[in-house]
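A lone chain, given as structure tokens: the form predicted on its own.
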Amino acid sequence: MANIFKKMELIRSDICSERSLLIQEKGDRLLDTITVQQAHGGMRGVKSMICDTSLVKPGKGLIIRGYPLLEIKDLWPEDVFILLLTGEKPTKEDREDLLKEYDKRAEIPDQIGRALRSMSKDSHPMTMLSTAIMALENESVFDEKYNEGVPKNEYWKYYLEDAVNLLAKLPGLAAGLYRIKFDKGDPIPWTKGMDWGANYANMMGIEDEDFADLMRLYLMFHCDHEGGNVSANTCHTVGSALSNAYYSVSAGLNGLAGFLHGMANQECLRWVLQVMDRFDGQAPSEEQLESFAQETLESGQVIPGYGHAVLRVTDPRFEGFIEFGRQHLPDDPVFQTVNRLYKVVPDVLKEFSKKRVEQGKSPIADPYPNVDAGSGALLYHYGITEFEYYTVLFGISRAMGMLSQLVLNRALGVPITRPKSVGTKYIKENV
């Protein structure tokens, strides 16, 4: 990892001094202001973390170190993560290198298989990777370094290779457990001189090359959004305590579990599936969609997959995910149905807001696709048939995400996370 060692170190002298004149010249001045109906509502879009992986803005969508998504959507996922951590589109020779260090820390540990197939048949496959990677706690060299005394600004090396240990394993991790857990057969070891997506296909069973285009596309998609969603901060809060790279993903990873969060993909396209039962098991007509789509609203229900907390504009994932099915999979009805819901969706919601506004109520921010509209019609149409798994490879995308702030938030000495509360009674007086 020479390459990366090497960018790191440049990238972690000069911006410690641009933050370090950022506080000393500007210090004092205000960054956000937060109302009572934001500190009550999740702290939705108050500024107050930093994060210089990522960007997403209402009306363009993801931006990766200065890169609208749709840019830079044929870089392999680790490609994006050097580019995460150093901000810089990798070399050949950098990806090569990184992929050579996957093969040297690819291999899973015997007992890790058989904790995985000791737990209950009806575990969840997120308790199972969760569990997982727990279990590979004890290999932390930057717990080994801490204990021996090594300086504070040298920390970010030793987050850096439980990272790259950590993610050179997650594959295996969660196409084992895939295996396991619904009787697909012993777990696939890695295979060497093989890409990280192709690997991850390789070894959940599924031998098809498109697939495994479509993995490193689902992988590079997934690999970041920003500082404050409930992964990404739960990995950071967790590991601004100096808790290792496996506690900390392992928590963010818990969080992505979340209905809200990483298992929404799963319920959009049950939604999806639910529509086509309606008409037989086909793929609906744009006409019948737009009347079915009517009738859920008024009937007082949401239209998953459709809306988002930031974004204002069609999700580029989305479109990116849109793009590959009509390259591949123009006639599966699935697709066909998600495709032409796409068409529909975004202006019955607008005129259903058109409505709500008339009657005295809020508009809707977003009548557009997210990423989680269209993403689990691709992995069904190549098998995946079993939903509760899906947040399984949002999650190890998520991870190089995860990692890379963490390790960034290392070389910078990011503190510990420690926001001030307040309770009701104070806000009642004080406000």
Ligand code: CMX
Contents of the next structure:
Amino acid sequence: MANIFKKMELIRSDICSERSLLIQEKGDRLLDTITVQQAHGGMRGVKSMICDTSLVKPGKGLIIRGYPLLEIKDLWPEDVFILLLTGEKPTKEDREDLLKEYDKRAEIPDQIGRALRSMSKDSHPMTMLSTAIMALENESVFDEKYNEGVPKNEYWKYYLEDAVNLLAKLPGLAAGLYRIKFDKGDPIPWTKGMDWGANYANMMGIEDEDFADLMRLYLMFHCDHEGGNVSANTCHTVGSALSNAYYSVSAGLNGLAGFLHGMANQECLRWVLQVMDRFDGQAPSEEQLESFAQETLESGQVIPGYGHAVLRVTDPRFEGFIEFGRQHLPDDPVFQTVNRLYKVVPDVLKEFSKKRVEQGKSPIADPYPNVDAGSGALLYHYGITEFEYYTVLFGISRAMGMLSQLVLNRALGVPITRPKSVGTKYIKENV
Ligand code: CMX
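Let's see the other form, the form predicted together with ligand CMX, since the form predicted on its own is already up.
Below is the entire complex, every chain and molecule, led by the chain shown above.
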């Protein structure tokens, strides 16, 4: 890991002095104001934390270290982890250096398989993932070094060790739990010399070059979405207490398992298959899909895979997946249904939003598809029909964003998170 360490040593001193200078020169300047509505509304849009790994622009979508996502979609997941962490696109040597580390660290202790097998058969795959990560927590290098009394300014090094250890094991954990939970046979070990995405595909038991390509794209697309989303923000907060990377990432993943966040991908495919079931498994017409979408809204449910807290355009990650689908599976009925839904759902949501406003409710701010609307159809095509598993794939990728943010936060010495809450009485009396 010499290359990454060297780069991190260099950028660390730069980012630390930049941070000190900014606080010194502009520490008392106003970054934002907050309204009562925002305090009551999930702090939507409040600028109150720093994240340099990526940015989500409402009109453009995800920008990773200055690169719009679709411009760098051919980077492999291991490349993007280095980019998130260091701010620089990796060289071939950097990638090889990281892959060698994964080769050294990927082996999963036997007790993890035993722990997963002992879990209740109806445990959700996200519960199994979180449990498996927590079962590895005793391996934290940071905890060991902290107990030895290393100085604060070296904490980041051991968070980085833990990050690489965890990333090396995550595909094996996730693929292993897939095989255990869905009776696919014994877990398959990591193959040395094979990249992260292809290894994950292989360990799931799916030997198909196209699927390995999809995995690389999938793992790249879900890697990060700035710092305020539920999973990243949770990981940030837990890590700020110096909980190690295992505690922090597991906590973030528990947030990802929410139906309004990463679990929307399983819900989305469930919803797509529901409408197809009505039409003998065929892709329904646009009219049929329109009335199904209206029915969903009228029954008081959300349309999964549509809407976003920040985005106000079609998610470029969705566009990227649709492009992959057009190239590799244009005739697949599930993919065709997803594609047709894209033609009708935004208008249905816009109409529904108008009615909501007439009733004095808030509008639907974003009627367009997010990442979760497109990914499931592709996974389904390659035989991953167990859609409760989809959030695990999202989580393995998002761990790269959470871990790079965590390491950078420790490198900067970001303090423990502690915003101030106020009561209703305070607002009534003081605002
Ligand atoms: N279907 C129906 N109603 C929707 C909707 C959708 N797809 N998207 C938003 N709304 C509703 C909200 O539920 C909210 O209604 P109430 O005021 O009655 O509670 C209203 O519109 C206003 O919400 P908003 O300001 O547009 O959106 P929020 O920032 O509050 O929420 C999100 C964003 C993603 C939770 C919401 O759009 C949603 O529930 N979408 C469906 C679930 C989904 O796809 N989540 C995945 C997001 C991406 C990810 O994190 O992975």
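Take the two forms, find the largest set of C-alpha atoms that superpose within 1.5 Å, and that set is the rigid core. Residue numbers count along the first chain shown, from 1. Values in this document were obtained by computation on a predicted structure and should not be read as measured data.
**Q** Is there a C-alpha shift of 2 Å or more at Glu298 between the two forms once the rigid core is superposed?
**A** The answer is yes; the displacement is at least 2 Å.
**Q** Can we say the CA of Pro68 moves by at least 2 Å between the two forms when the core is superposed?
**A** After core superposition, the C-alpha of Pro68 moves less than 2 Å between the two forms.
**Q** Can we say the CA of Thr191 moves by at least 2 Å between the two forms when the core is superposed?
**A** Comparing forms between the two forms, the Thr191 CA shifts below 2 Å.
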